[in-house]
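The chain below stands alone and is given in structure tokens; this is the form predicted alone.
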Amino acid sequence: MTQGTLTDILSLVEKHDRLFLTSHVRPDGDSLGSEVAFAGFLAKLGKQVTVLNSGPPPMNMEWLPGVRDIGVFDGSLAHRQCIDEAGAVFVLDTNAENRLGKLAGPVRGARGPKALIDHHTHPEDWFDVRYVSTAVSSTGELIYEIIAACDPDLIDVRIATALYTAIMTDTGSFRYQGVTPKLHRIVADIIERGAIVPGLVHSAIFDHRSMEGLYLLGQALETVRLYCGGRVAAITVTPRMLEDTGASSEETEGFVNFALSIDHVEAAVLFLETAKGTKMSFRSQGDIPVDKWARAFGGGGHKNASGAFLLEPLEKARDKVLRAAPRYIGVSASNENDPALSTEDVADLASLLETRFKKR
């Protein structure tokens, strides 16, 4: 594996007419936006491009122009041939084989060179070329750099919308670390080239919930509990809650941010119980490294936004993860054996919000 450059990526593109793109399981705004933008760019160069993921896009990304061109890998001979016959395979926004889901084996065994375009830490060593920078905000920012290095005039409305979506979602609407003056200049160029109205894109992604999703949010908020002296918050969603409300698990997107918004909370975790185990979504503010916290349980991601999955029931997974919290948020080890606040000190989210509003 070698650390690649823009030239290496563009050389692979130039050499091969058939290209294959994929990204991680449970695709998000950065992975989907990067795929749509890169595929659109390659198509403009006259390349034959196939994009397949292990699963469909979430409900809040179905509006994105071009996302319907991304197929879901079904293990068929036709899909496997797309991978085997590709001159080069590009893996976007994930650097671990197990994050590719059903595509892991076929992609790892592809005959063509495998190139990684990503901004996460600790890439695995099976890629032939890796174009990686942990200093940038998103994979979308790297895709912009690739396109701009070739010909920025290739950025049309569809590509610009995809790039803006990738960058905006992976920066928490431009709140996370990695938001730099350079990034704002890039975003300004994207907005100008695509005549984008940022508010409309943001609204399409974040401002639409079904009634079922709203009922689910209400139930989830009742589960919020504080730990580690009020610096960590946990919020939980169970299969029973999904069944009672009729909501889908996709509609839990963003729930963890409600827990993170509580005064004095520096890190929050959403625990989503599934038939196979427990999915965790970690979020933090400032210098709290939730990526290290997530990696301790087989996951990973960004410093302020990460995820993990444990093949364990909810109660066991939640207890294990929260007992590890002090090691990653700077709480003294003496608190590690009992990180939860005492019952009389635990306030539910509704009470906290009521107090906050009364102060206004």
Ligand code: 5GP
Given for the second form:
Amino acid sequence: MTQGTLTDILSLVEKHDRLFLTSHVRPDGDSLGSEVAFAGFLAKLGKQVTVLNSGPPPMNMEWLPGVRDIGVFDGSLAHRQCIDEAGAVFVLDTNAENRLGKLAGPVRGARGPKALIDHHTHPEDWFDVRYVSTAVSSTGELIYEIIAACDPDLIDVRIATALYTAIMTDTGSFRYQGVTPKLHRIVADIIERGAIVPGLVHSAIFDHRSMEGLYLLGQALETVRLYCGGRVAAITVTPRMLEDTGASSEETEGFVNFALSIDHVEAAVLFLETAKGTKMSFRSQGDIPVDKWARAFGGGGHKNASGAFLLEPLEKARDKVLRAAPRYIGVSASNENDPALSTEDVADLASLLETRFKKR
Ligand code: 5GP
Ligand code: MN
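Return the structure block for the form predicted in complex with guanosine-5'-monophosphate (5GP); the form predicted alone was the one displayed.
Whole complex next, starting from this chain.
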């Protein structure tokens, strides 16, 4: 395994005619945008490209031109051959085998070299080439660099739209760490080349809540509880709530940010109960390393946004994860068993926190 450079990626591309791309389970704007852009670029170089993921795109990404060319791996011989006979395999926007879902086995077993293009920490060691930067905003930014290093004029409207989508979604609309003057220059170039109207892309992705999704948000907000002296917030979604409202679990996207937006909260976790276990989404402000918190439970991600999945029922998982909170948010263990605050308390949060912080 080597730490690769842009040149290593381009020479892999140059060497092989048949290429295979994939990304993580529950694909998002960055994984899909990066796949569409990279596949579009490779096609322009005359390559034969197959892109397969473990699952379909979420509804709010269906509008993205090119996303329909991404297939869902079905285990068929034809799909297995695409992977096996590829000159090289590219894994985008995830560095862990267990994030590849049904594609994990076929990708690990592929004959060709396996290249990683990603911005997460702690990459696994089975990649032959790793083009990784944890400092960049998104995998989309790395894909832009690869294309620009080859020939920026290859960035057409479709590629530009995909890159803009990747970068915008992974930066929380240009808010998170990794949003630098350099990134803004890259985005300016993308906007020009794609004649992008930022408001339209934003609206296509974020202004598509269903009434069911909105009712679910209402129910989820009632579950918000505070821990660690009001510095940590938990929000919960159960299958019962999905059933009650008729919303789908993918409509919980972004719920955790409501919990994080509470005054004085520095880290928030969404607990989504599923038939197989509990999915957690961690978010934080500033220096709180939720990637370490998620890794303690087999997950991973970024310092301010990470996730994990526990094969345990909701209450057990939530209890375990929240008990560990003090270790990652830097409060003393004496706060560890702070009782959760009720929603009534949340309503009166300002005065409550005032008294709590004064006590410290
Ligand atoms: P989300 O909370 O939106 O599902 O994920 C936020 C971030 O955490 C993403 O960057 C994603 O790659 C990462 N992430 C989410 N779930 C998992 C997981 O189960 N394992 C690992 N390693 N990373 C995850
Ligand atoms: Mn990403």
